[in-house]
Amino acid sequence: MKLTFYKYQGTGNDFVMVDNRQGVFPKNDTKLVSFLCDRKFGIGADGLILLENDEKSDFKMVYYNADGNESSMCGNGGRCLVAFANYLGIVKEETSFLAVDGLHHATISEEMVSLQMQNVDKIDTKPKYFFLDTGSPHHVQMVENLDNLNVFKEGAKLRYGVYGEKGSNINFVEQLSDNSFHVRTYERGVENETLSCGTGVTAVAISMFDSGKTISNEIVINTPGGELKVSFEKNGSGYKNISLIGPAKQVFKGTIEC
């Protein structure tokens, strides 16, 4: 099978995109997805995303981790998919689409995409870390000297040691100013550090506000792949109107035999 694909990245979080409105891509083929995401033998990406038809929204997002397994919500992937849908002419400046965690609304202006995330109802505050679900499960832990931290080693230790086989994404955070933070993330499914994680920086922003580290509800997050912004509103013990804002760019288009 000759497959046409597009490569997108959002602050260094990169994805193979496939227009699957005609149903050409075989579902749940973990070996195929893993091959396409392989950086030495395939295209190379943190994940693969199918754009599919949906009866009640503009399109449907189906997301696979680099290990080939269908996964929970990916914020940067969602932003890149909005840019892809815009490129294909499916949507213009505004859109709504269905993902694994429900309906999402988004806007796009040139290469900047603002994606509305799902509400967060609960934050589990522990002595040394926070845990919350922003479409995917996230562990948020503050550290010092983040640039020199071995994120792969320490992230894997927490991902398996605290959360078992099901796992969690692990975010390490260092405060830069009153409303900005530096974040590095170990992603389950990729099983390594990624240059950026959308649901992760969303979890970090909310955790930092909830714990009083910042009083701003519009937070700047610096990742190894670039800058993202997160805005939100407090809603009782939870949060609503959460937006993840940042660039989403097409890198190249190609075909591959698989």
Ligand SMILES: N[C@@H](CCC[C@H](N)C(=O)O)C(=O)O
The other form holds:
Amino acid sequence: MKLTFYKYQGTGNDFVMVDNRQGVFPKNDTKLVSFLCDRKFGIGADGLILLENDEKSDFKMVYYNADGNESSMCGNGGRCLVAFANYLGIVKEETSFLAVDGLHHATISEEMVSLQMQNVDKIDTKPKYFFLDTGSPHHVQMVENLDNLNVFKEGAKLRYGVYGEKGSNINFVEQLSDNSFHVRTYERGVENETLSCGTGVTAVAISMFDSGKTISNEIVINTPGGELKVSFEKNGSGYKNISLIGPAKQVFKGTIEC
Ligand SMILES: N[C@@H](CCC[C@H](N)C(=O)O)C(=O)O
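Follow the form predicted on its own with the form predicted in complex with the named molecule, if you could.
Next comes the full complex, and the chain you just saw is listed first.
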């Protein structure tokens, strides 16, 4: 099969995008997805995303991690998919689309995408970390000297040690100012540190506010791949109107024999 693909990145979290509106992609072929995401033998990416038709919204997002398995919500992937839908002419500056965790509203202007995330109802606050679901599961832990941390080693230890086979994404955080934080993330399903994780920085912003580390509901997050912004409103014991804002760019397009 000759597959036409597009490569996108959002703050360095990179994705193979396939327009699957004709339903040609073999969706249960785990080996094919992991091959396409392989950085040595394939195209190379943290994940693969199919853009599909949806009856009630502009399009549907189907997300796979680099290991080839379909997974939970990907915030940066969602932002990149909005840019892809805009490139394909499916949407203009505003859209609603269906993802695995429900409907998402988004806006796009000059390669900056603002993506509304699902409400967060519950934050587990433990003595050394927070755990919350922002579409994907996230462990959030404050550390010192984040630049020198071995995120691969420490992330894998927690991902398997605390969360078992199902796992969790692991975010390490250091506060930079009143409303800004430095974040590095070990991603489940990639099983490595990625340059940025959208649902991860969302989890960090909310847990930092919830624990009183910041009083701002507009948070700037520095990741190794660039800057993201997260804003939200408190909603009883949870959070609503959560927006993840940042760049989403097409890097190249091509065809691959597979
Ligand atoms: N990179 C993503 C998160 C993708 C899902 C994650 N790896 C998981 O399986 O939980 C993001 O930007 O949110």
